[in-house]
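One chain comes next, on its own, written out as structure tokens in the form predicted alone.
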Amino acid sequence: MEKFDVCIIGGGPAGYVSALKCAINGLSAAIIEKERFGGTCLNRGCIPTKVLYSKAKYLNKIKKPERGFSINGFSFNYGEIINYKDEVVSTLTGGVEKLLKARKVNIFYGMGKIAGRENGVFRVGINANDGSDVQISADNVIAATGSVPLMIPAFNIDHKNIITSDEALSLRNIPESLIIIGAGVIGCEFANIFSEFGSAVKMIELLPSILSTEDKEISKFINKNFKSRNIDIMTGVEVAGIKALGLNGKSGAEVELKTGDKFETEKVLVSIGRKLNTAALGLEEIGVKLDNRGKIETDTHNETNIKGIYACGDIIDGPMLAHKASYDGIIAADNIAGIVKEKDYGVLPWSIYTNPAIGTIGLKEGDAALSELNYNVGRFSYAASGMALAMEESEGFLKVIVDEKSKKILGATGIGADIPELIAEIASYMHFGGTVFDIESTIHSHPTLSEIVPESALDSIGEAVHKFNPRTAKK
């Protein structure tokens, strides 16, 4: 039986990054993956959706060319776009495998399960993809098995007419009509993509607003933006059931609301949440604590209540984000190697790729934590940015939340061209406890969109250079 310092179960952003970090730290590592490396993010999430997003943005420019240009006639081949998406995914998943091999990480393809523990060493059984059964042992185990789309029995998901985000990324033809159940991040990103390519999109959301967890101003902005693009939005309504049916001789589906209203469509995309992949890992048998959803309890080192077993990514507390999962993996790998680190999600950026895109970090207006703080909000519009005007990207704004006394940055949110990149800059200031004056003293190249960052921050104290704000500066 081969023995390793660490065995990682799952090859997504948490798993493969932790395996690489273990190897960098000088540990012998084995990783078990049932399909392709990269997990949901690389294969069925972040990367493939961004390929389609970038193509949708390009199409939007063709349909609405910049001033001075006219385009007479164009066409697109959606099947070829999907081919390109598949090529990008294949390139990146292959790249991850090459990195693992280069770092001497042992790869096992199959399903892994903790089979027991003897003398402080864990036995891990592998049901290999070739049908064989393999056992290895390890001093430490990292569980990083991620999540899958949540299935609701009443929704009758058949993966053909009634689909999840997984199938939506593999459609080779744009549906004439599409109903999206759920107007969170996934639902809004797909609404943006499919509406641009010509689908008649209807969104149905149980909560009172779309993107309900975001800043209210952002939610209203996207709501208005979507409606201007003829995306039909229904909020505060509950779906009673969905069933597949024939639609004008084609496949189709019907959505029924609790009110009794019914809507027919070619496809229904269900995007209402995700299920954790922790049921078949042998964790409960060995005493690892899980909640009723299957979420694994961990400490600040990402170690469970059983010494030597760690968990990362979607299956522990915190948002289901690929970069958060990778961060988790590094925390676990370093602590296993004796490099003591505690996780801190206080500076955790996230993005939503609508058009324009959304970016957020830290606290935002409406968060309960702000109710106990004295703070100011700075704001700067893309319409006042020279670079944004030059790019014909004047739609959007950036808001920065600043502690009134210390002038430290507490958070930021915005919508507009390349806003996730601007948020990344703010993340660096926040990580090192930066203030408005730290941002002001950093020279930003002109002309760039990044100039919006110091203008927004300085606006919080009434000192934005290219905007009048009567607020008195507080030194």
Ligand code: NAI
Second form
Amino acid sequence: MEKFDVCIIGGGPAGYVSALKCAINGLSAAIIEKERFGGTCLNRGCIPTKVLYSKAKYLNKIKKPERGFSINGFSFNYGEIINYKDEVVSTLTGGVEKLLKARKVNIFYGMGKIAGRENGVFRVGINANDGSDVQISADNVIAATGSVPLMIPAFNIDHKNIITSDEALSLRNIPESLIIIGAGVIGCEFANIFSEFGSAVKMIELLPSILSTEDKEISKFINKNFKSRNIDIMTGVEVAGIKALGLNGKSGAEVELKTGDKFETEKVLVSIGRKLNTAALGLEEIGVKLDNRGKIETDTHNETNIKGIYACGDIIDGPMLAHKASYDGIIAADNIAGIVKEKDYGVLPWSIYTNPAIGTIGLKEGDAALSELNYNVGRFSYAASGMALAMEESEGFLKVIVDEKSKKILGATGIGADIPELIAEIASYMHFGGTVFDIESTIHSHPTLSEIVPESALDSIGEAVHKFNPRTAKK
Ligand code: NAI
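Moving from the form predicted alone to the form predicted together with the named molecule:
Starting with the chain above, the whole complex follows.
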């Protein structure tokens, strides 16, 4: 039986990054993946949606050309866009496989399961994709099996008319009408894409607002933006059931609400959250503890209660984000190699690709208001940025939450062109405990959108240079 220092089960952003980091740390590593490398992020999530997002933005510019241009007639071939998306995915997933091979990580294609432990060494069974059964052993195991879309029986997901985000990425034609159940991150990203390509989109959300976990101002902004683009939004509404039906000779579906109202549509996209892939891993048999939400309990090294078994990504605590999963993988790989690192999700940025995009990090204004903290909020509008005006991207703002006494940056959120890149800059300041004055003394290239960062931070102390009415003037 082949033996390794580490066996990683799952080849998504948590698994493949931890495998590469194990190899970089000089450990022998095996990785087991049942499909293509890259997990949800590369195959069915972040990357393919960004291809469609980018094409939808381009289409938006064609439909509403910048000043000085008129475009007389255009057409698009959505099938060709999907072909391009598939090529991007293949390039990147193939690239991950090449990286693993270059680092001499042993690759097994199939389903992995912890089969037992003998003399402190784990035995891992692999039900290989070629039909064979293989056994390997390892001193450490990293479980990184991710999540899949949540499905509930009453929604009758048939993967044709009633679909999840997995199928939504491979439709070869734009549906005339689309009902999206769940107006969270996935629901809103797809509403943006499909409405731009011409679907009549209706969103049905259980909670009182769309993007309900985001900053209230951001949620309102995107609600208004969607409505202005004729996206129909119903909030505080419960769905009783969904069934597939024939619609004017075409396939279709009917959504019935608890109120008895019924809506017919060509497709229904169900995006109501995700389910963890922790079953069939042999975790419970070996005694790994799960919490009351079914997530694997880990310590600050991402080690479970069973010494030598680590877990990373969606299946453990924290938000389901690809970059958080990769961070988890690095923490596990370093601790296994004896490089002691404690995980800390305190400075964890995230982005939502609507048009304009949303970016957030750290403390939200709403949570600050409920806390005992003394803080100030600085904000700056895209409309006051020379670069944003030059780009005809003047919609949006960035606001920064600052500790009143220390002037440390506690959080930031915004909406606008390239805002995720601005948030990435703020992440660096926050990681190093940076203050408003650190941002002020960092020279920002002109003209760039990044100048919005110092302006909003300085506004928190009433010192934004290019602002007529500073929001606060507290020192
Ligand atoms: P989500 O948790 O963001 O949103 C689900 C929404 O569905 C919530 O607003 C919820 O109230 C609503 N909902 C739940 N049950 C419902 C029902 N029966 N009827 C109507 N509405 C219902 O989950 P989502 O959008 O599926 O995304 C899953 C995960 O993927 C998220 O945790 C997110 O972090 C991650 N993700 C991140 C992205 C990014 O970083 N840009 C992009 C896409 C996903």
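Here the structure is a predicted model, which is why all the values come from computation and not from measurement. Positions refer to the first chain, counted from 1. Whichever C-alpha set is largest while still superposing within 1.5 Å between the two forms counts as the rigid core.
- A displacement of 2 angstroms or greater separates the C-alpha positions of residue 368 between the two forms, with the rigid core held in common.
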